[in-house]
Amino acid sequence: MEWKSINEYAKAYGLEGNLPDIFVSLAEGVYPPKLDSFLIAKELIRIVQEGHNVLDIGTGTGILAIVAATKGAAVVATDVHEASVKCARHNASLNSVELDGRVGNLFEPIRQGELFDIVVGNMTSLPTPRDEQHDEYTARTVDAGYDGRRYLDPLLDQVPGYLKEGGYFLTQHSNFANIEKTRNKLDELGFEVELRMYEYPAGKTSRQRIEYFLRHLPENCHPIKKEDGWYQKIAVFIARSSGGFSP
């Protein structure tokens, strides 16, 4: 497999120099490093400490898991896609770190009694018209249901049961999937929540769905029209359970 530094991927988003010098290779059908991964990585680097137990759900190429492992964390990396788990294992080896790669949906691969200092969940959250037809890759990496919350809501509902006291949950999504709804749900679950807010141009698939967003989503989920095109808000959620450590 060919490989390159994640900073090379990040240059397209103006984030070069902000991330560790980690190398990744891609494999067919595996979601490549993109903006969402880099924005979460910035917060993960700030929080993770040597000796932490970290769970990376929907690991893809494994870059978030590898970021944590390079800081001395013990990492479990899961993905519903077997080829992604294999790719993450390969990339961990490429960076001379270890991770425990497991295949399964959300928390299915986690053993009874396993608890983590940090859970990272970077799931697809793009609202998708009900009648759109997709190939397997697009369905797995882009289709998040009519409101973008097909995977996000189950993730939020279950994550408190897998965190140590004072542990952190990190996730991200755009305003298309309703940032306010996620914030309110985390508040209800008893988390202390910080938000990192960004504004970026809408991606290719999002631009193809602008009409759907405007017609079928609440106003706070609408794209933002500017002179040079359509934009989205992106929120990175840093949610801390009660008590315990601080970064």
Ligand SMILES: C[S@@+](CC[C@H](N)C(=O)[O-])C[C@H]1O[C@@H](n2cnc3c(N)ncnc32)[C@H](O)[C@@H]1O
Second form
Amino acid sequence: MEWKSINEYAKAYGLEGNLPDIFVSLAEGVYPPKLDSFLIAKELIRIVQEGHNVLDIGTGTGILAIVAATKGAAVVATDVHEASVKCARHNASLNSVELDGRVGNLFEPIRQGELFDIVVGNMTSLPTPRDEQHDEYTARTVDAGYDGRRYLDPLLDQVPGYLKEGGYFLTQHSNFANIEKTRNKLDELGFEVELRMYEYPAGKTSRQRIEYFLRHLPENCHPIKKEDGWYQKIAVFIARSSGGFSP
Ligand SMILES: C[S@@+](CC[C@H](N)C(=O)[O-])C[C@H]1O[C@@H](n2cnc3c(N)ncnc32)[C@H](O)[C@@H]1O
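Rather than the form predicted on its own that you just supplied, could I have the structure of the form predicted in complex with this ligand?
Below is the entire complex, every chain and molecule, led by the chain shown above.
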């Protein structure tokens, strides 16, 4: 399998050089490292410490899990897509680190009583028109629902039960999936929240769905029109549990 440095992938967004020299290979259907992966990786690198227990939900190539493992964390990496878990395991060995790869939906592969210092979940969150036809793989892993929150909402609802006191939850998504809604939910769940806000051109699939976004999503979720095209806001959520959660 061919592999390349994540800094090579990051060049497409001008973010190279900020990341450790981790190598990843891809397999069919596995989500390649993209802008969202790098924006979360930047925060994860800052927070993770040697000896931390880290859970990476929706690991894809394993990029975030491997970033944490190279800093000395013990990492569990899950994905609903079996080929992604295999790919993440392979990529971990390519970088001489270990990860515990598990296949399953969100927290299903996590055992009763397992608690983490950091849970990172970079979920698919692009609102998807209800009438779009998908193959079985896409329907299961990429279709984030009409409002983009099909995976995000259950992730937010369940994450407090898997964090140690003072543990961190990291996620990201664009304004298309409603940044305010996530912020409010995290506040209600008792997290202390820091936000990193960015503005980037809308990606290829988003550009194909501009009409849908404008007609069907609330105004705070609309794409932003600029002279050189359509833009999105991206929020990285760094949420710290104030403690006292039990699974
Ligand atoms: C946006 S990609 C992120 C991949 C990787 N973490 C990264 O940052 O590059 C989302 C990943 O979540 C996985 N996924 C989608 N639905 C899931 C679910 N219900 N449970 C676990 N993983 C899921 C997909 O297969 C995909 O690998």
